[in-house]
Structure formats: C-alpha cells, structure tokens
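Shown next as structure tokens: one chain only, the form predicted on its own.
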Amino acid sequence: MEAIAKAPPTALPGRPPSPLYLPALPTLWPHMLAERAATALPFPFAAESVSYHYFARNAVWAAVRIFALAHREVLVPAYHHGVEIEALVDAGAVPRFYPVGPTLRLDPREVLDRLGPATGAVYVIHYLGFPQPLDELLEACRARGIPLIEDCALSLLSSDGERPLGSRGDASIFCLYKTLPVPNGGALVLNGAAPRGLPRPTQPSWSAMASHLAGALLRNLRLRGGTAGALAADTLRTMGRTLAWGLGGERVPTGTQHFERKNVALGMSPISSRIVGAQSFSRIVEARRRNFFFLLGRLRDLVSPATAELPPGVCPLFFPIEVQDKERVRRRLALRGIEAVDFWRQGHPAVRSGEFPEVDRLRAQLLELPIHQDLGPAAMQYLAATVREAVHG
C-alpha cells in the first residue's frame, strides 16, 4: 500500500496544483468492506467491557453519568481539543484545569495539589500516542474513591512499554477514525465498572451513512488515482450525498467542533464493525513506527520537544513539529499535495488566553506531519523534503 498519488487540484489560487497528495488520516481500501483479519482483535477492542458510540465524545458524556460526575469538579488538562470539555459540562461536570508542560507531559504535583473535596475524577490525556505518568495519581485516585478516566481518542494501538495505553485507569475512550479508516467510531472501555441507567446506543440509518461511505473511499481514490481518481472521488461524494438526500437519512459528520446532545445516543455503523475487522493492527503500528523515525531522522531540528524520542509500545498518530507561523507552512504543505493538521489551535473558552503560557505556545506553533500506515518510504522522502522547503523557504 505504497502511497504517492496524483492529487486534485488545490484550492489555493495562483499556484499550479501539486502533482502528489498525501491525506492527512488513513485511507479505506475496498477490500476491507470484504476481508476479515486472521488474528484476534487487540485492546480496546477486546477489551472485557466495552461500548462503542459514533463520536468519542458521546463515549465521554457516557463516563460522567456511569461514574454520576453530575455537579462534581472534574481536573482536566489545559490542552485539549473542546469538545470534550463541551461533553463533560454537558453531562453536568465541573471542570477545573491543570498546566500541561512544552513536552505534552503532565507534571503528577501540578495535577494532585488541585485535588479537593469537590473533585469527583481526574481527567488525563494520552497526547499522539504517548502515554503520561499514571502511577502518582492512581494511586491518589484509589485513595479518594475517585475515578481516573483515560482519554485516549489520540492514542488508540498505543502501549506503556506493555501495557496497552487505557487499561489502567477506570474508564477510557478511544477515537477510532483517526487512526483506522472507519467512517465514525469512538469506544468507551470500562475496567473494572459497570455501566448504570444508560440506555443501548442506536445504530446509524443506512441511508445516512451513504454519504461517509462514499466519503471514506474517496480518499484512498485520490491517494491512488491521480486526476481521474479526484474525478471519480467528486462523483462519489455527489452520490452518496444524494443518495442519503432521497432515502431521508440525516448526515452527522465527524470531526466537528463541537458537542451537541442530539447525537449522543448515536452508536458506531455497522460498516466501521467491519473496517475494524478487517485491519492488520501489527502492520499498522510497525508502519506508523517506521515512518515516525524516518522523519525523526531527517526533521530532527524542527521536531517538537514531545516527541524527540519514540518510546517502546507508541503508536505515533502523527508527527509533530513547532513552527513560528504554522498556518504559513500548512499552506506551503497544502500546495505541494501534503495534508498537515493545525493542531488544537482553540480550546474551550473557559481557559483564557495568558492563563497557561505553554498551552498559548502549542496551539501557537504545533502542526501535525501524516505518518499513517498508508505512506510508505517514498512518500517520507518527498515529505521530509517538502517541509524542510516549506519552513525555510
């Protein structure tokens, strides 16, 4: 599944289009509607209870009312996406934030000097697939009674050395279509607690997920089919979004910016079920690993102080680099066929800019390079080349 493909044309004026295109998320290949995997399913998915939901956002309102959070102050990091937050204070949580250091690491002191009477669950994430120090606030944690939810929507095939990354604290979730080629999925994982008054999460309409059908091949027919592909990807698209019109389905996106509570009893399609099945979860990480050091290896002086080293048992979802003006540099990359992910510019309004510094300078400058499983060794050449051109030229 070698990957440097044609690409469409850039939305970009003034500029002639890329000859290349490389996604910033995996692609779905047909065959995986067909095939099934030989080997057994890893954690999360194998996990002895498990749920899964359409969004990982539904899976972290699902978490506040098992563990009945309602009214209750949840520590949660400074650096996050949003919407999570938007799902916990929807579910009626309190959050209270705690700093997050130039490395995405937590600092354990930081995060149990704020524990406090009212504080109902500590609230950690696992930033692109590396894991956080656990042990400290497990340990407070048990001693309070309290819960420690692992937000791992980033870190999904993710380990601690061994131990898979959302196998320790009471409750995970997991992203699933930011690492796998599904059309929606996110999975909330309980370890040792069982869900109380939540009702069975309903299936997607068929004819609504016609469109993210279409959707999630159409990526892999850009990857592959230069200009006849975006063509044949255009058309796709149009089909589904009518075919979704005419049956009456309502199309609920992914990757939003925001939670809204008419979605939430939403559960993961039948269709990504069978994505899920179909994947090779060892090529997948020995893949993202490879492609990883790779640009280690070349991009060392522009990488972010996160990731300067890959531990054993990480699952990189991308790769990092700061950057002074990244939008700048995002749309050198577009130019050039590359999709890179300007990383958490915002989060919830409720941390006010100059609170946490740090947190300013990574949503400032942090940008996310594409390692996924389907770009093989050629494809990190020209991108290793291409931002090294984009920064400095």
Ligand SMILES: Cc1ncc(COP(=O)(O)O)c(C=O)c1O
Given for the second form:
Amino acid sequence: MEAIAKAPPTALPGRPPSPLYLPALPTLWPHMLAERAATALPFPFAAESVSYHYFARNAVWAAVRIFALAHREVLVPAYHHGVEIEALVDAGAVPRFYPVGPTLRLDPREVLDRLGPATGAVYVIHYLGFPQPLDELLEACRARGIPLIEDCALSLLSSDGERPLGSRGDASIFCLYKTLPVPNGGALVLNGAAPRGLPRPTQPSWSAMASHLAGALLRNLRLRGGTAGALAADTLRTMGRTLAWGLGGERVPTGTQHFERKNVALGMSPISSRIVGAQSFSRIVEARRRNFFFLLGRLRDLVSPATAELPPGVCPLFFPIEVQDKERVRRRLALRGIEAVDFWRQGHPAVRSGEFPEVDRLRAQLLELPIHQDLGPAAMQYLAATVREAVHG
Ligand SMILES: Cc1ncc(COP(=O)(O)O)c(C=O)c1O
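The form predicted in complex with the named molecule, contrasted with the form predicted on its own above:
Then the entire complex follows, led off by the chain already shown.
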C-alpha cells in the first residue's frame, strides 16, 4: 500500500495490497515511534495557550468551566455528534439548538436570532475541515461579551485560506486521533482566556496505552500486508490482548458515543506527543486534498453539496457522499475492506426528530469515505470503483 507521510521503506507506492484494507483513520507507522520532531509544529500545537487532554470531549467540558457557563444557555448546532453536547450538559451548560442547512453551513442570521440575555456562549462546529462563516458571530459575541467556541474536532490542520480554524474564537477544541495516528488526544486552545478551572490531568495507564498502540500498529500491518499482514495482525492482536489483560489497567476506548465524568481529567499520553512530533504536516494536508480532489472527479454525482468544492487551506477529514440507504452501502463497502463512517445517524436526544428536517436528512444520508494520508492513488481508484458498485450495484 502507498504511504504518503514519511513513508518507511516497506511501503510500495502504487501497488495495492490484496485483499485491500482501507481503514477509516490513518495508521501508525513504526518509524513514528522512533523519530523526533524535525520541524516546527503548526497551529494548534504552536498556539500560545494550549492544553492536552485524552479526548476532545474533556476539552469541551473544561471550556464550560473556564467560561463559567454552568446554568447558562449555549447556542449549538442541531447537527452534532452528540458527545460534545453531553460534555456541555455534564458541565452544567444548557444547549439551545440552531439549524444547519444541506451544505453543512450555518446561517449566521439563524444564530443571531437566537441570541438573547440568557445566552452565555455560541458554539460552532467546522464540519470535516470546512470553515463556517464567523465574522458576524464574532462581532455579535464581542459586543455582548460572551465567548465564541470553535469545535474543530473534525478540522485539525485546516484553514480558512491562510487563517487556521480555531484561531479566531475565544476557545477552540481539537480531536487529534481523527487526523493523526495517535492513540488518544484532544486539545483546548484558549485565545485570550486564562486556563482557570482546568482539572489537573492524570496519566492514562501504561498497559492501556500499550494495547491502543498495538492496535494502531496492527492496522498499519494490515494496510500494508495484504493477506499475510491480516493473518499476522490477527495473531499479534490476540497476543496483545493477553498482554494488556495480564498487565491490568483500564483501557479507555476513543471514538465512543458517550461522555463519562470519570474520565474527564484523563490527560493525553506522552506517546501521543511523540507521534505528533514525528508527523510531516504539510504532506498530510497535501495528501488529503489530493485524495479529495480525486474522488470529486470520480464521484461528483454522489458528493454532498456541502463539499462539492475544496476551498484553499481546507484539510478535509473525509469525503462525504449522500446515499439513500447508507447502512446497506456501508456494509457493502466493509465487505470489500473499506471502512466508511456513518456521519452521525443519531444526535443528542434533546433534539427531537422532525424539529430540524434538514438535519434529519443529513443524518439519514451522509456517509464518509476515507481519504487520509496513508491512502495513495491505487487505493483511491479502488475506493471510487467500489463505491460506485456498492451504491448502484
Ligand atoms: C464535532 C465533535 N466534537 C467533539 C467530539 C469529541 O471528540 P472526542 O472523541 O475526542 O472526545 C467529536 C467526536 O466525534 C465531534 O465529532
């Protein structure tokens, strides 16, 4: 399989392994554990005030505390993952929802219409690396003296032209493990506010980390190794589980649906910082944009109107398509080794079905295809052909 970011010598550019495995998220290459940071880190790692957490949801929770938003209304988009809303609610904020249109863009007027004396903050999600219009919202928030929080969980390394997403709001939240092959990691950037009220971070257990790392390395083996790699990965997985079980320690899974208070102070593991330091960031952005453009050419009829263009600076997280029966398509792709992601079939229960029909439609139809830095031209060709077959076949 091709590898883009600092490919180790074992990667074979242009040669698809057989059977193909296209994981949803980037995998961990062994050399990333050994290398040290060679270049300066970009935003948000280079931000003046940045704290690291096990999950992005912990950063959301911390932001509520820092801005004293308990018992105050926070305007949030009706199209959301659900766990960010759970974190807001757990920390005491009261979410009030605003609509999101079919292009995944918020309409500033819809947010401004809901601003009132009870509003304590405006929360904006930049979906899949695509920037939301912020000018009017920032102006209104500044005029009222309330914070604007940018949720960049899906937008690490993405920019609006030259301006990094997450650099304009009073606080911004990032999930690292969706874009980079780290076992865990979320970041909270504060653009002005003091990090008062942050819980003192605790370290994840070593054994839990070892088991996460083993999983990430195994996915890399599978990605590179075809059938032999898959078999080796299965054997090593069993060995890794036995080892983790023997060492004890709780394994805290990432990518889960729900917020758990018991993990709120869990910090990012040091190995994640090391892996971050080994990344070639400009090549990651370049590879994702190249893969996105490739699919735009091949799947233009399926692409969601949200992302029919790729503006300068955007680092796309996935390639979203709109399909009528997304579970059927997702399963068909899985049978052919492609991990597609159900983009939020369900949100937080505080939003009733029918309340925001556009959001219901997005939840029913949007499916995300992988376009990350481990996937090269051969993988993309296979992906485009297989998606066509899965949708129409
Ligand atoms: C928009 C958004 N915000 C926050 C989060 C929370 O991220 P994490 O899983 O790192 O807690 C997610 C997770 O998918 C998300 O999609």
